[in-house]
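This document opens with one chain alone, in structure tokens, the form predicted alone.
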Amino acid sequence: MYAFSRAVNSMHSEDIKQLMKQASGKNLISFAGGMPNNDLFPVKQIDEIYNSLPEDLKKLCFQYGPTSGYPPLIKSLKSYLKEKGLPVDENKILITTGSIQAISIVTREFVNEGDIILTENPSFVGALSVFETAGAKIHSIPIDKDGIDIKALKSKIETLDRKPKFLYVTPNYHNPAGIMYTPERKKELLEVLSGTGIILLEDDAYSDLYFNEDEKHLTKPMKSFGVKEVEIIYTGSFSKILGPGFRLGFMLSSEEIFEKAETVKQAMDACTSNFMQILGNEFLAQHKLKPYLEYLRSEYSERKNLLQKHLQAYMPKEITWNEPKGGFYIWLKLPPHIKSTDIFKETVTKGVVFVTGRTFDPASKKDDRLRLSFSNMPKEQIEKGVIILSETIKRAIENSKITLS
């Protein structure tokens, strides 16, 4: 949703109208949706949970709840986060309406128009939309396969004329780049921020979706490292697990930050849906999450493997990417003279869509990348979609060679 709205804004509206008209009536093959596949949702488990609730709890589902969150869910979340090594006893949990609300709350709490925020480049488009709406000045730092560029981050902090309010990062199975920060890079990042007074906003929506159990330890949150010299606000979401429609997210922060954040949330929506919080809590408390996550990891790993196989089979040698170890995304790199928006304009007429690289650039300029999501894609459509995309890219490369010659 966020990616498409920003992508549309980066193109002329008349171009979009014409493209969608050409594509109308076609059954689109979409690599665009950064969301779970509808067939994977735990519908049966949720049916069983609701039907087994006592009458008084069913009634409570329809009522207002505390702004900070449904107390039994907070208790269940503490256990869930403690397993990740997070310091839940020294911090406070705020239940939010999706993790995007947590990002919005932090932004409202700390940012005035014209204030500086640091982000990765590329960066999660939903967060960029929040920062842009707040009138922040966004300074972005490039990332590589191991995480944020430490040298570039140091240089940026040293050359700015005032202190940024916070640095926003998505270290585990990055959206859109699909990478995960190495433990060494996480430590280096904390060393750079230590003593600067710059808050670290650690957004962690995908860490449960690793493909290899042996690599689970690599998803360890930075807030669990015990670094006292850096203020870290940790946010998470159940949107990529239970489903986006639950609108269940959370933030873990110091008590001082929590108190102001609770006031900001009160002014936003009073409370997150009691209905969804109660269902989410029962899913956790009844120990249904672990087996469901095992099922999801298997499904997403299979989809990733199919996409990886077909990309290797059909993509021209000029196209490169890093194979993800979890999450939803593969981030393709095009030759520098090929624009992903031009590729999109052609593939959409053939019934294939994805999200262009410039959508994730805070400056909406860098356009030599494109994001493919395998999470929402029906498995039987992956090969056909890759063939159409690959043929389009091959033609663009051949045409560029003719033009350059």
Given for the second form:
Number of protein chains: 2
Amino acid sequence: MYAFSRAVNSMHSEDIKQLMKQASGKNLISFAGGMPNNDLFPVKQIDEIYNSLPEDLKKLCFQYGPTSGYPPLIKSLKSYLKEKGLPVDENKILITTGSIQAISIVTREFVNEGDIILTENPSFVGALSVFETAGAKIHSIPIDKDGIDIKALKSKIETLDRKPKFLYVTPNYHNPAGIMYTPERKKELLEVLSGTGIILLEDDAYSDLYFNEDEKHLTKPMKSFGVKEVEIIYTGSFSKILGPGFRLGFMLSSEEIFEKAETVKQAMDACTSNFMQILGNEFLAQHKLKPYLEYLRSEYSERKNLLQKHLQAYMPKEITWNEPKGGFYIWLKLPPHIKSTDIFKETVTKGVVFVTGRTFDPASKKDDRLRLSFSNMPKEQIEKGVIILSETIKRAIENSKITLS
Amino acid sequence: MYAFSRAVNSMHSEDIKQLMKQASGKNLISFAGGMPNNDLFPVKQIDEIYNSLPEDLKKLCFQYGPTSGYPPLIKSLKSYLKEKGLPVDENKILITTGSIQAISIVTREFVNEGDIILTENPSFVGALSVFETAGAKIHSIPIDKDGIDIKALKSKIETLDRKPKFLYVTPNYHNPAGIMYTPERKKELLEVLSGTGIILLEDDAYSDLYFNEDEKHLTKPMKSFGVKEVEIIYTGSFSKILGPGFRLGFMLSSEEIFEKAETVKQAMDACTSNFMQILGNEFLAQHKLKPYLEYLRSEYSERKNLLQKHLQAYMPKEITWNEPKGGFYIWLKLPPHIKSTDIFKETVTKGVVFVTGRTFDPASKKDDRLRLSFSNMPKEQIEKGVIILSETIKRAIENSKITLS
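Could you output the structure for the form predicted in complex with a further copy of the same chain, given that the previous block was the form predicted alone?
All chains and molecules follow, beginning with the one already shown.
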């Protein structure tokens, strides 16, 4: 039912659509949705902000705004991005209607039907849906626990007969893989792209959601590395730090890319809601973000710990995963002969859902993984969900042994 | 500075861009902006709605929603559109991020680069900007005081070597022309399109803003006429009945067109803000729209009357216009040898701005008109603005006589 079920649907066959329909019923234990938890939204803070807006500002909420964004929000974002080390003064910020619109704008700006886009495999399904709708040819590069496979990336670029328009990556607390690029891997990635003319589209929706203050430095965006030989477009979102319902995102790019992006955005929706931008800006400008993020980190970290604990307790030894250090996701690896989609078909009848591995493969094939999201999960349901899931997987492993023997 | 200045800019030369920059200063008397008046927004009503939302609904404001729209809003819109006689049960509603997004989606769905789109001349600049960004070839058909020129439309369709993808029209309280299609003209238009396979894109942002209850029946949409031989996509907006800052629009179309439109929207911004949809829905569901529209109509009607009165008092007899019966605009006609852009260059230095005629011509040429918007105008400024404008025009007429003689 939610935003990306459509993308999931469009990439899958009738059986999954049916299962999705079943899964939209009541009383489900859902590890599926990649959205924040309803009970964690800063409702009280936004109430306070809204009710103390001066009359003039409140009226402005109802009005059109500039296509590039509400100027005070752009100013607040500058400070926010500067703290991440990003070169805000030499670049321009465009406010977008969610970061998916930023990805859509960049695609519209650079990609014609049949053009090549490079992605990670697995990759964010929302972005894949944008690229597919644009008629792009997606070539995907595997990732490991430290980031994109550099050798595979290099060899892909060398063997392609045309230059890809851009490489799309989500290096921090990857969706769905839950991994974090190491600083070395980020550097190597930039080295491979240097001089190729391939743009890097660096999507960074989760970097504020680290679980351990010591690891904050690992979230440093590649756009802050000062590498002049790679054109980097950096995108971000308020969806994980305020709420997806605001539909607020942004992109930071060179002035040249910004100028055309502004025209493309103009033709998409004229401007992003002033109402949402004004509330979002006050949230930043009144310094409500930092304490709220501290609260969010501890809440999500607690959920991750619970899921990690129960997975360790109940999962058969054949199942492996990396414990995430931030973000929303655990990315379970199944034995090669077990398919995520088959597991799903079983668990959904028992009231447990997740997102199947092949959803995140641009070719909709690789199906030996499953994504568990702990973000939108009542804590007390985690154990029961894991028990049902692990029993189903155990049975599948048993059955496959019988079949194989 | 506002949303469509970009579109205006992109269609015009450096000199107009400069003038626009000058015009964004303070203390201007502006007949330019096609936006509602800040002082007329339903701020108090939205305050009440927001502060009485149940906790669960408030949390939902922050969350993702379905790509097609927030289901209770779709339900409320059904009632609203049913009252206009629209066939809501045989069609599907897609909520969009402003009606400009609906136009953008339809364009994306049907138009490839080089494809032909038919428009009125003059036409809404925001739509023209969408069509141009898509690389469409725009062929425009003149309109008169009763609607599109039927003979010209017919002959255009006959002489084109390819079938246009759609015809885009704004039949009710036209922007910029301020006119209203007669029921006969609407019928003739449908007859011409019947059997051609050309889709009709009927954009209806202003139909609730009639000045006289007796004329309400004239706003009847063509999609309500029951003509099966023409595929009609109907678009509408909350921008004029609630506020552009909400970025809420919608399209009503056949299920087939809806399905693809939903996928296109998914790739544009995933979903429209739940926050804005929930507030918008409560505004409709709590029956706050009708009394608010009554208030709006009387306010805009009063402004129109003032502008009409002062134009009659001060304009030289060579200047003609049709008194609008609703909407936001008066469309002045200059003598053929006087250019709207030249008048603008004069008045802007005296602190009065409007939008030049050629802005609304897809070919950016026809410049014998100027658009005066009375919607966003403090009432007490109207007379002074008209005096400055009419004196400038008088002088231009005098000068042209001297030059001609």
